[in-house]
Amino acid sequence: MQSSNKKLDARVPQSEIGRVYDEIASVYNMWGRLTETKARSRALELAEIQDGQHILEVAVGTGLAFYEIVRRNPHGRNLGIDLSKGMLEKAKQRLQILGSANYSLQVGTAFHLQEEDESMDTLVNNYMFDLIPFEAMGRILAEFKRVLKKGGKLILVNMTEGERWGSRVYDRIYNWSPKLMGGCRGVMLRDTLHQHGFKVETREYHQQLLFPSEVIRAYKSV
């Protein structure tokens, strides 16, 4: 696992996350826009949802990939989960194109999920351990692995280490003010996931006005 002595760690307290994303849920779809599109459709391809599955999507923000996944699996279960009751106004305004679609969005934390083991499919989480200490990022995972069917796939998109020019400006801005960053910092999660019982199959790097994201598709290993 990365060493928060060598690499940054989260400077932003867990207990503070919520609020934050509450307060920049009104400008999120913007920055997300700008920044996030084409790692989060890499993810979604890479996802190949198929109609019917059970999917639960971690730190669902403001419904940005929850929508295209309940889109793509209208007979299936999906079920999305976030700390900031703000972002999930933004999801629920987002969703409701769909009408009727088989589709749940409930507060909750990474670190208890309220699922049932092995009940998922896929379990998709995007830009969320970027957040998280590196000391309490095996913790979350020991969930995402319970959750998961044998086999199970997940999927996760994360600001990372910058590796082409002008990429390393957010790690200025997050020295500067975390806050600013909401919360987020570079980090790289393959060698961790394997520690703790997945098996990366895809590790992708996109960037986008300069903000670099990592792309990881996973199973959870028999």
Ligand SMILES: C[S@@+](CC[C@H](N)C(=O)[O-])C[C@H]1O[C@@H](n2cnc3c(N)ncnc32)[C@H](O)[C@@H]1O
Second form
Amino acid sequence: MQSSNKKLDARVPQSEIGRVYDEIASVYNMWGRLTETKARSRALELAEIQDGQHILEVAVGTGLAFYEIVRRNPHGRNLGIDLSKGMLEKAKQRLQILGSANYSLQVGTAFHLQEEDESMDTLVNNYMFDLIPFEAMGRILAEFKRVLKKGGKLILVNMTEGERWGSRVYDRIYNWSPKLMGGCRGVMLRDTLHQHGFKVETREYHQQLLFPSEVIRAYKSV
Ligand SMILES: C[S@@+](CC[C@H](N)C(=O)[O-])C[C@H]1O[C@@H](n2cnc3c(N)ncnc32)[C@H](O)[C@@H]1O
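Mind sharing the form predicted in complex with this ligand? What's above is the form predicted alone.
Full assembly next; the chain just shown is listed first.
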């Protein structure tokens, strides 16, 4: 079981996250492409999106995954939210080419989703829990569970604890300056998901430029 006391906890308060990401929005794509592409692509494969679904991406960022989600779900409903207006602005620019008929991008927080109970087939959430304090993770997972349909799919990617040579370097940078890492430290969500009513079907470890990610497919337990 994951015990939070020996682990690195979040050190950038949620009240500052919107501003931190507004400031790095213009360079985020470069970071995302260098270190996160493999994990993000694998997450999209595991999502197995079928056209016509209701899909919510929480912490949509600059829309790196959301663009692919909308492209694969042209007749469905695609909703993306994020705390940072700067990141959302970049996402809107990226999505322009797809028209605006079947998606919306809004400012919002994972702690209070606007969607109705049991309204989503799939919820995607990439590289957000690594910024969330351990004590707050359960509240977000309760929201995810509320909006997912029975048996609904949760696709998660997180910066995780390094398992291979050199991969702990990012946690060392975080220890020195959390903001330099955009507030992200390595987390492992499998046990936390089980504790909050999700059945974890798969958890994979991926590493790119030494940056460690976990990719999880889980289902809302019925
Ligand atoms: C590391 S970026 C990842 C962005 C995107 N998911 C990706 O993979 O490229 C983290 C994002 O989480 C957003 N975020 C952090 N806490 C959030 C919350 N409570 N609700 C919604 N978004 C949040 C930040 O604003 C930022 O855009």
